[in-house]
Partner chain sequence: MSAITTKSISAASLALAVGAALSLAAAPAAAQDRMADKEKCFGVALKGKNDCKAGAGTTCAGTSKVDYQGNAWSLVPKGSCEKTASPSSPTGHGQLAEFKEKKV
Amino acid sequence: MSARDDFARALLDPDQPCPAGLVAWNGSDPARRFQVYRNNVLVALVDALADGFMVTRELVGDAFFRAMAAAHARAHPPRSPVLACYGADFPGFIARFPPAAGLPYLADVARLEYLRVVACHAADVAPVSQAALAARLADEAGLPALGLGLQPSLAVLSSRFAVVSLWAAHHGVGDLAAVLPEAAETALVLRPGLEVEVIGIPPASGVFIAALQSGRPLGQAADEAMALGVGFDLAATLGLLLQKSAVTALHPSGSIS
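Could we see that chain alone as a structure, in the form predicted on its own?
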C-alpha cells in the first residue's frame, strides 16, 4: 500500500493514527493539524450529501442525517473531485443502515433525489421536431420496429413506496400528513429545460419508458407495458415524452447506437 493510500485511509477513519512522515511548515504538531483537516474533509462530504438529499434529511432530521452521512462517507469516499455528483452509493447504504430500518421508504426517496442530481448535470441534447416524430408515428407498418432515443437526463424509478408524493409534499405540493408511504408509485425524472422535473406516471408507462431507454423498439416496449395487465395508454405516454422534449432520436429499424 502506497503512502497516498495510507493517507486516504487515515483521512476518513478516526481510529487511524496520523500518517507517518507528515511535517508542519511552522513546526506545529502534525497530528493536530491532520485531525483538523480530517474533520474539515468529513464535514465537506456530509454537507455535499445534505445538499443533494434534502428531502431525505428532512424525513429523519438533521442530526440523524449527518450521523448517517458521516458513516457513509467513511465507508464510501468520493471517487471524483466533483462533489456535486457525490452520493451514488448513498441510497444503497441507507437501505442497509440498521438505524434507518424503521423507514423502509427512505432509500427510495434517496434514489429519487440522486436521479435528480444526475438529471441536473446530464448533457443537453436537442429533441426531435414534433413534425418528424408525428411522421414516424403515422407510419403504422413501421411503428413496432421504431426505436426512440431519449434525453440523457431521463430516468424512471419504480418504487414500492410513495416516493413522488413524499418528495412533492416536502416541496410544498400536497399535504404530507395525507401521504400513505406504503402506496407504490413510479417516478419519471427529466430535465426538459433548465429545471429538473419529477412526474408521477402509471407503472405501465414506467415499464414502457424504461424499455425504450434500454434500446427496445416501440412494439416490444409496448408489449412489456401491456403485460402488466393494469392498462397502458400508449398515446398518453408518447404525448408526455413529446411534451417534455424527451425524444432526441428516431431509429426506424429499432437499432439504437
Contents of the next structure:
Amino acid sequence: MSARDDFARALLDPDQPCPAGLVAWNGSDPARRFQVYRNNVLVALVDALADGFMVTRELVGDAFFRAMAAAHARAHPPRSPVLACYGADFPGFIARFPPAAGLPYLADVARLEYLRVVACHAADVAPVSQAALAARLADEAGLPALGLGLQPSLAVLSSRFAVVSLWAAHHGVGDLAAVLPEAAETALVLRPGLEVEVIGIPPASGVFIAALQSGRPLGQAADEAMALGVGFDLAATLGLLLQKSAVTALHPSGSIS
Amino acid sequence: MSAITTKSISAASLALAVGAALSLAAAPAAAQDRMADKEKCFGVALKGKNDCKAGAGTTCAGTSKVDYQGNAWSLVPKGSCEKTASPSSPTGHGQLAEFKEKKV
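How about the form predicted together with its partner chain, since we already have the form predicted on its own?
Below is the entire complex, every chain and molecule, led by the chain shown above.
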C-alpha cells in the first residue's frame, strides 16, 4: 500500500486516522487540516450528485438525499476526474439502498436524470437532411435493410413506473397529485440543439428506437416493435426522430460499422 | 400470438411510413429555432464542483465525521412524493411510512 492509497482511503472513510507523514505549511495540526479537506471532498461529491439528480432529491427531501449521496460517494467514488458526469452508479445504488425501498420508482427517476446528464454532455452530430432520407424512398426494396444512426445524446428508458410524469411534474408540467407512480412509462431522452428533452413515448416506439440504436435495420426494428402487440405507429415514431434531429446517418446496407 | 407468425413488415409499408414521417417532420425551422431561443433549461447547467466553495455545507471546520449518517437511516424519505397519488393509500396519496404495510 502506497502513501497515496492510504491518503485516498482515509479521504472517504472518517474512521480512518489521518495519514502518516502529512505536514502543514504553517505548522498547524495536519490531522485537523486533513479533516477539513476530507469534509470538502465529500461535500463536493454530494453537491455534484445533488446538481444532477434534482428530482430524486425533491422526492426524498434534502436530508435523506444528502445522506444517501454521501453513502454512495464513499462506496463508489468517482473513477474519472470529470465530475460533471459523476453518478453513473448512483441509480443502481439507490435500487439496493434499503432505506429507499419504500419508493420503488426512485431508482428509475434517478436513471432518467442521469440519462439527461449524459445527453447534456454528449457529442453534437449533424442530422441527416430530410432530402437524403427522401432519396432512400427511390429504393423501396432496400428500405428494410436501411440502418439509421442516431444522436449520441439519445437514450430510451423503459420503466415500470411513471418516470416521465414524475419528472415532468417536478418541473412544473402536469399535476403531481394526479400522477400514478405505478403506471409504466417509456422515456426518450435526447438533446436536439442545446436543450435536453424528456419525451414520453409509447412502449413500442421505445422498442423500435432501442433496436435502431443497437444497429438493427429499419425492417427488423419495426418487426420487433410490432411484435410487442400493443400497437405501433411507425410513421409517428420516425417523424418524431426526424423532428428532433435525432437521425444522424443512413446506412443503406444496414451494416453499421 | 401464435408461434408460426413470423411476418415481417413489407418494404411498401415501410416506404409509406417513411413518407408520412417525412411530411410530419417537414418543419425544418423548428429545430433551428429551438437552438436560438432562450428558454430556461432545467437541470442542464451542470458544473463540476471540485473546488472548495464558500457556500452552505462547506465549512472550514473539520466536520467530516459529522454528517447525516447516524440519523438518516431512520428518516422516512419525505418531500413532494407525499403529494404523489397512490391507489393503495387510504388518503389517495403516498404515505411513505405506511406504503410497505399496504403492499401485502
